[in-house]
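Here you get one chain, nothing else, as structure tokens; it is the form predicted on its own.
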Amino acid sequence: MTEFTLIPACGAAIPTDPFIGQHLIDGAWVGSADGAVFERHSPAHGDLVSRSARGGGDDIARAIAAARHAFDAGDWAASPGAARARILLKTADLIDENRERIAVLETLESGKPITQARAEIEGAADLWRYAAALARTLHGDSHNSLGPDMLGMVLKEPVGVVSLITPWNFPFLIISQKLPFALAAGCTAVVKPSEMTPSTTVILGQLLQRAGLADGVVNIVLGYGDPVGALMTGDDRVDMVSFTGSTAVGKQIVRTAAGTLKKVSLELGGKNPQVIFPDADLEAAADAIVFGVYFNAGECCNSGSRIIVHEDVAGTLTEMVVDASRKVPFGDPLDPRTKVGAIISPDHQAKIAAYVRDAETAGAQVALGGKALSIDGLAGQFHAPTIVTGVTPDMAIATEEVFGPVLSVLTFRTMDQAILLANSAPYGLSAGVWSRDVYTCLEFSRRVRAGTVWTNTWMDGFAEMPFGGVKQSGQGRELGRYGIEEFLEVKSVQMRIGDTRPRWVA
């Protein structure tokens, strides 16, 4: 018998040939000029999933020259909002009719559940839907007021050739979250994905060729960040990059960018506090914590991996919790009961163990799981959901990102303390306020440092509504109107309409 409830193999069939992924550059599909390839094996199962080229200098020189070539020719970037749109809403209705195709490598390659990989493939089609509205209300403003003999227009064009680097943990999502409004705005691209789960992005980019999409205007190359990364962020002929991933990455592409002054986006770590006062609803807080810090086996920037509670409700909301916990389904991701899926790697695994093990050292509790999971039948790694209390502001585990199923828990007694504790982290990207009084609420909002606040739930997300963080969080802004803004350049165009300027030279 075992605490927790998991999800033995489901015996579901596996492909047997690995999916095949090249380059895709100036619209051709190529192996790399070495003839280099690398594979992935499903953390779940171990199976070989796909056999990917392995870029590397020439390969992303193409790439981008085929990007520069594109944007610079004009046929994209100057084209009419509506065409574009129409590519991308195309894109999108392919999107939906390769949804299970998509799902499954994904779950395949990353170890998440096939019903999370699912509705993740259905909110990005939304995505690529909400861009395309964006590229047809496009528009710059006009200033009538600057004296009889002067017009003035602010223009807003695309930046250019833009570098998109995505993580592992979310690769079609997280493209999604990008690419589209980059090729709203009238940008071309160059894409690398994570080499854990490149193949995903190989299918977005054959279904942007049956979507009419020219050649050049998206380039795919597969591989490592060293060297094909480096090389995106370093090119003086790319004019942005777009990056999601670690802070540590984060902070390298800022200084290889800044060779070239080239603009930097950057959706970065986070360390997401959820603070529950004492008013607040316990059961629909615990069901939210249980979500914020499991979802996708807390691989995630976004992880509601710490909650900082009022001291009167924290030991029954921990209880509330732990009970919880082990009633969530860890086990085959292929299975549509599972909602935790296997850890990306073995030295991730080793990684969030560390963790665990370093806070039992500084004097946390365990007050459970704290271990590797073994589930009958399948060959990957597993962790279980672990909850570790007793932590204080000191130790790593409360201001680190551990990125995987671990919940801190901080306790306080006053607002003062508990926004103290919420901004004490080096990150700031989302964070949470649960009570029933709208002026507690409204007070955290305002007072806590992220760019997202959830007051009673945690991690609704609308492409309406932009996404990024503050401090080591990263910079710039992702979905909405801003997520668009962030490829665009803005131009001012004063306009003389009459004879009379004021002579300088008598």
Second form
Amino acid sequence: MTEFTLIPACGAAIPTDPFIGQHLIDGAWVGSADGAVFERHSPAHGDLVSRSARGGGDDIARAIAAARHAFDAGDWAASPGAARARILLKTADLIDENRERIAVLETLESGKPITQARAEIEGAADLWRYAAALARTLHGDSHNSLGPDMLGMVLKEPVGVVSLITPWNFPFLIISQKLPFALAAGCTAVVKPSEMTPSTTVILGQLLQRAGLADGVVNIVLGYGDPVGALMTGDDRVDMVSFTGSTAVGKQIVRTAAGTLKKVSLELGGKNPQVIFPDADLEAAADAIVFGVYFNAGECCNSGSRIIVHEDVAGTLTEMVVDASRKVPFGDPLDPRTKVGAIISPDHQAKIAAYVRDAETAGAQVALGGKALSIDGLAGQFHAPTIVTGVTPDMAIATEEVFGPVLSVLTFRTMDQAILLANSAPYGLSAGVWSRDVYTCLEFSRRVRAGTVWTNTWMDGFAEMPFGGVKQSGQGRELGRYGIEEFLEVKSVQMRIGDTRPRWVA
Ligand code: NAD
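Instead of the form predicted on its own shown above, give the structure for the form predicted together with nicotinamide-adenine-dinucleotide, please.
Below, the chain from earlier opens the complete complex, with every other chain and molecule after it.
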């Protein structure tokens, strides 16, 4: 029996000409002021996929000025919610119409499987529709019981100009967790996708124009964190930064944003535990564990990268997870059978390997994988499904984000121990519990420190359900009603009725 299930190059055609990406500034598609560009090759195939304008100080300054002008002019912010909703709904329809084109580009730049990319684009369109509904139901509050001569109103107003900075692992989905909600609130935006995956955000800009969005409301600048992201964070014409990415960069953003005390919303890393009690449905748990750790090659903030298993079932469950891991198809992301594609870059592949090596040196055992995979006909980098057992809480692999297809297995005996282990990482994004006893699930859900808890499932998500982290996984929430609240300020208006104000000076 082969050790893994591998999908060789399927021979699907890759466009011969690269996608050309430009900045969108005040409604015009433009190259960089200094003419600089950068290229992205497919992490799975090695082919050139895109050539993009590489933004610098002049480009970002013009984009921020355009967003500021569009906000201050007031046309977008003051437009009826129904009008904003129409543009969001039209954008959703255009996303659907262009799903295949977007999905192929997403796969080629990120290395994720084409079936998953298609599902993500479909999910993204749903977020634009959900945000459209929020635009029409947005309202404040009133206080009619402050006394006969007073009326209080709480107005919700857009924050203003927002900088949206996104990572490479779910490029189209994550911008769709931010931008439609910011637009629904009446904000204007400057957007920077990751330098690894710039192109589908460019397509989104094209679709917004086709949907009728006015010039300057959304501006896109392509390029690197330094200087583009940093300037988007420090500029005093920007009112808020919404960032998804690593905890290290998130901390840097907080420091830079402190100079102008802008609002900051952060969606950061995770080291998400699943705790498995002995009464759990082990077959269902094993399948969810395998899904949780290999989905998106483990390059997922919600990766279920560590399991904490009751000692009585640890041996059985680990065997089931090893068996299931061998059956997961790893390989050419353009082949619809593939469930796990390429690793984003050679540097990242090396970082994953170092975590496994260090764990082994510290006394852990590699029960499966632990090495790079070479796949027939593919020049890019792949990593084998990897299971590391005998992990103890002091090892880096137990508490740090590996961001690869690597599962750490820890064990426990009591609920208190399980909670202690689950809460021992600096992160608090998501957590899961497996038990047939609803009281066990409830106790775990209430005691674990995480923004999302899944009971007897993993990584389900809904536009209606808020998402975000505690501790070093971030601050603020996306999705659900909270998704629009992030982009709103609250203003209190207190109105005196008639000339009833008691005089201060007699
Ligand atoms: P990253 O932090 O390296 O980069 C994210 C974005 O920030 C990129 O666009 C990058 O160019 C930009 N950037 C880099 N330096 C910057 C700076 N100094 N100022 C402003 N912007 C800067 O993250 P990544 O490697 O692209 O993504 C992986 C990380 O994202 C993981 O840690 C993952 O957990 C996290 N993530 C979190 C969520 C969530 O919702 N919590 C979702 C997806 C990914």
